[in-house]
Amino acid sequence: MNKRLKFLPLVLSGLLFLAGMSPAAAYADEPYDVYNYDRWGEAIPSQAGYTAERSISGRDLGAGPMDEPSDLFCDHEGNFYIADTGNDRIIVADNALEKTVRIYDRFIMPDGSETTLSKPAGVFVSEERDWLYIADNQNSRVLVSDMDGNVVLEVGKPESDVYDQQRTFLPQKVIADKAGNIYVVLNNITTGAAMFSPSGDFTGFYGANRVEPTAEIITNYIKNIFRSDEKKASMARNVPSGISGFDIDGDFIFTCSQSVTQTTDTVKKLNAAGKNIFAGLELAFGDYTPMYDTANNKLMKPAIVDIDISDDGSINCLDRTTGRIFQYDEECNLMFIVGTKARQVGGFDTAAAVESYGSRLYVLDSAKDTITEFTETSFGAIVHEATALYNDGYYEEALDPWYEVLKRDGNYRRAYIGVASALLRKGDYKGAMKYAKLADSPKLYDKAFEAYRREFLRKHFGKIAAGILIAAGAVIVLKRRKKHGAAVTETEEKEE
C-alpha cells in the first residue's frame, strides 16, 4: 500500500506535465495541412516554414476598424503603410504593428489648398527620396507627397495618343524605381503598367503580359484568314491579362497577374528594359494541380494577386483563390506554402496584399480587415539559411544546414539536391550519386557519375587494361588452337 502511495505523486506529476505539454503541441499546429511538392508535382506532407503568430485589426493599432484595406507596404525604416481604402486614409503603423504612428487622410497641395483621398488602393514609399506615393483610385490620380503631407506631384490621366482617352484612369498599385520613375497598375489596361517620368510625364507602358497561345486563339488565327474585315472587327479581341501587383527589388521589378485562366506570365521578373527574365524558363507558380472546390463547383486555379520580395531575395506570391502564400527562392524553387482559406488565425477570406520584413511575413485581408503576421519556424530558418548559402554558391557551407533539414523533413527534395551538390564539390562522388538519386535529379546524378567513373578508371586502369589484354590474348589463342585442330583433323582425314 505504502509503495503504491509513493508512486502516486510521481504519476500525478507526470500527468500534469503531459497536460502542460499538450497546449504547446496544439499551438505548434497550423489550421491547415502543410504540404510541398515532390519532383513529380504531387503534393506531399511537409514541415511548416512559417507559423501564424497573430492577427492585427485596426482597433489593435488604435486607428479604429479598417474598411476593405487593399495594400500593405513596409518602408526602409520598418514602418508599415496600410491603404485603408474604405476609410479613405493611409495608416502608418510602427514596426511591431502595435500602435499607429500617423494617419494620412488629407494633404496640402502646392498652392496651399487641402485635398483628401478617395478610395486609395496602393501605397509606396521611396527610399531614395523619402516620398510617399499613393494610388488615389477614385480621384483618378497618383499623389506624390513628402512625409509631412505636402504634395510634391500629382499625376493624372495621361494626355497622350498612346493612352486611349476613352479609358478611365483608376490606379490600383504604384511603385517608383531608384531614378524616380513612377509605375502605375491600372485595372482596365492590359498593355502593362503606365510609366511616368520623375516629373510626372507619361512615357509609355511597361512590361505587358503575352497572350497565351491556347487552342482557341490558334483556331481563330486560322479562321481569320477566311473572315471578312467586318466580321473580324465584330469579334472579341484576344488580349492578355493585365498586371495586378508588383514589387521592386533593386534593379528588377516583379509583376504578377491574378487571371485564373492565364498560365503564362503570371509572375515576371522584369529588367529596366521591361524584358521578362523568367520568360525562357518553364516555371509554374501556385498550385501545380489545383484542388476541386465542390462547394462552388469549380477548380481552385491560382490567382496571384500580390507579390513581394524578401530581403534575402525570396519571392512571396499571394494566391487569393486558396489564400496561400507560395514562397520561392531567387531561382524560383518552391520553398514553402503558407496559409489557407479559413476563419482561424493563419487563414484568409480575401487575401489582398503580402509584405515581408526580415524573417516575418504579413498578409492583408480585405474582407477580414486584418493583417496576419507569420513568423519563421526553426525549420524555416534552417531552410532559408541553407538556400541562401546554396544560391550564393557556398555548397559545402550549406551541407550541415541541409543535413539538419533532412533530419526534420525527409521529403524535402531541395535538401537532397543541396547535399548532393555539396558532396559533389567535396569529392565524395559515391555519396553525391546516392543523394542525387534520392533527389530524383538525373542531371546531378550524371555529373556525380561522370566524376565517379573518372576516378574509378584512374584507380583501376592497370587492372582493367590487363584484363582486356588477357581476354584478347585468350580469344586469339583459342581461335588458333581451334583452327589448328581443324587443320589437323582435315589432314588426318586426307591421309585416310
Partner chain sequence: MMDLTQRQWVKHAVTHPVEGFEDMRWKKSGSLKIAFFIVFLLFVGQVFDGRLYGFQFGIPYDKTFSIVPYLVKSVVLFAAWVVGNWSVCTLLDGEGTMKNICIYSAYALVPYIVQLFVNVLLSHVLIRDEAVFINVIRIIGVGWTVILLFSAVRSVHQYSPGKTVFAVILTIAAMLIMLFLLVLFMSLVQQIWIFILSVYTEISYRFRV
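Residue numbers count along the first chain shown, from 1. Computed from a predicted structure; not experimentally measured. Throughout, rigid core stands for the largest set of C-alpha atoms superposing within 1.5 Å between the two forms. Compared with the form predicted alone:
- After superposition on the rigid core, the Cα atom of S55 is displaced by less than 2 Å between these two forms.
- In this overlay on the rigid core, R343 has a C-alpha that sits less than 2 Å away from its partner position between these two forms.
- A rotation of 18° separates the smaller rigid part from the larger between these two forms once C-alpha atoms are superposed.
Alt. form predicted alone, vs. the form predicted in complex with the partner chain above:
For this one, just the chain is written down, with no partner chains and no other molecules.
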C-alpha cells in the first residue's frame, strides 16, 4: 500500500476527534479512506463526493443470478443495459435499477431465422437510430438490431488487406456515432478500434495508441540500423497498448487503456479525424504514486479498464487495479476518488465497467456479479455546481460555490483552481495570481501574471512614458554637460 495512504486511518481518526464528529465525518461511512491530492501531489484526507448506496444483483432485478457480466450502458431514456456475458444475454433494467424490463437472448435475422448470443462482452444503444449494438464476442460479430430484437445488420471479420487475416475477430466493446459509423474494440488488436460504415463496410482503424519512446526503445531503434534482416526479424516488436474501453460524447470519442506498462495515451479525447485533443498535455490518470501490493510484492500501477462521460462533462475513469473511480472535470482536473478493492458495499473485486446517470455513478463488478450504486453527497453537489457554472461561462456565479467548497475542505486543490480561473475570467488578475499560487498551478499563474502586466501597462502607460521621456532627457542633459565639461577642460589644458 502507498506509504502516504496507509497512515490515512490515523489521520482521519485524529481529524474526526478534533472536529468533534463535524460534517467532515461524511466520509466515515465508506469502507475505505476517502482521499484526494493536494498541490504538492500528496495524498490527504478529503470529503467524499459520492457515497455507496447499495449493491444490486441479478436476483434483485428479477433476472436471476448474473454470470461474469462485462459491460454496463445507460441509454437516452435512462434504461440500463447489462452484458450478462456468462449467461449469453443482455438484461435491460429500469432507470432505478429495481426491475428487469426485458431480456435479449434471441434475435430474428433478416431471413427469418433465429440467432442467439455467445459471450456478449459489450452493449450500446444509439439515440439517433434507437438501435441496439452488441459485441457478440464468441460469435465473432457485432449484432445490430432494433428494440424488438430484429437484426438489421451483422458485422463480421473484415475481408481487407488492412486487417490481418490471421487474427480472429473478437469484439470486446462497441459504440456508434451520430452518423451511424460503428467502432469496435477487439481484444486481440492493438492498432486502434475497427471502424465500419453505417452499412457495415470496414473503413480502417481509429484512434490507435502510441508507443511511448522509452530509452530502451530508442536504443533498440538505433541498433536496428546496423542489424541484419535476420536479426531484425527475430527481435521482439514494440507495439502500442490496445484500447480497453470507450465512450462517446457529442462529436468526441474518449478511449482508455488498461496497460500497466504504458503511460502514454492512457486516456484520449479523439475528434472525428482521430486526433487526440489531450496529446501534448502533461496529464496523469489514476493515483499519482502507484500503491504497493505487499501480498504480490509489486506496484499497483493504474489500469484504466473503462471510461464514462457524465451529462455535465465529467470524465469518470475506472481503475481495475485499485477498484477506484477517478473523476475529472472537462479540463482533466481531479475532482473525486471513489471506491476501492473490498468485499463491502462500495468496494470491488474485479471492476469491469462504469456508467453515470444524472448525479449517480454505477460500477459493474464481473466477479461479484453485482452493480454498485453511488449517490452524490452535498459536498459533491457543490463541486459539480461550481464546475457546471464555470463550464457554461458563468464565472462570477461560480465563485460563491467554490468559496463554499474551500470552507468545507481547505485542502481541496480543484477549488483553488476554480477560484483562480473564475477571477481570471472576471478580470481580477491579482486575485487570480494569489489563488493560482495556492493551487500550485504555474500555467494558470503565468496567464494571470501576463494579464496583470498588460493591464498595469495600459493603466499607467502615460506615467511610464512620461517617466521614460524624463529619464531620457536627464541622460541627454547629463551627457551634454559631461561633454561640455570635458571640452572646457581640454581648452584650459591647451591654454596652459
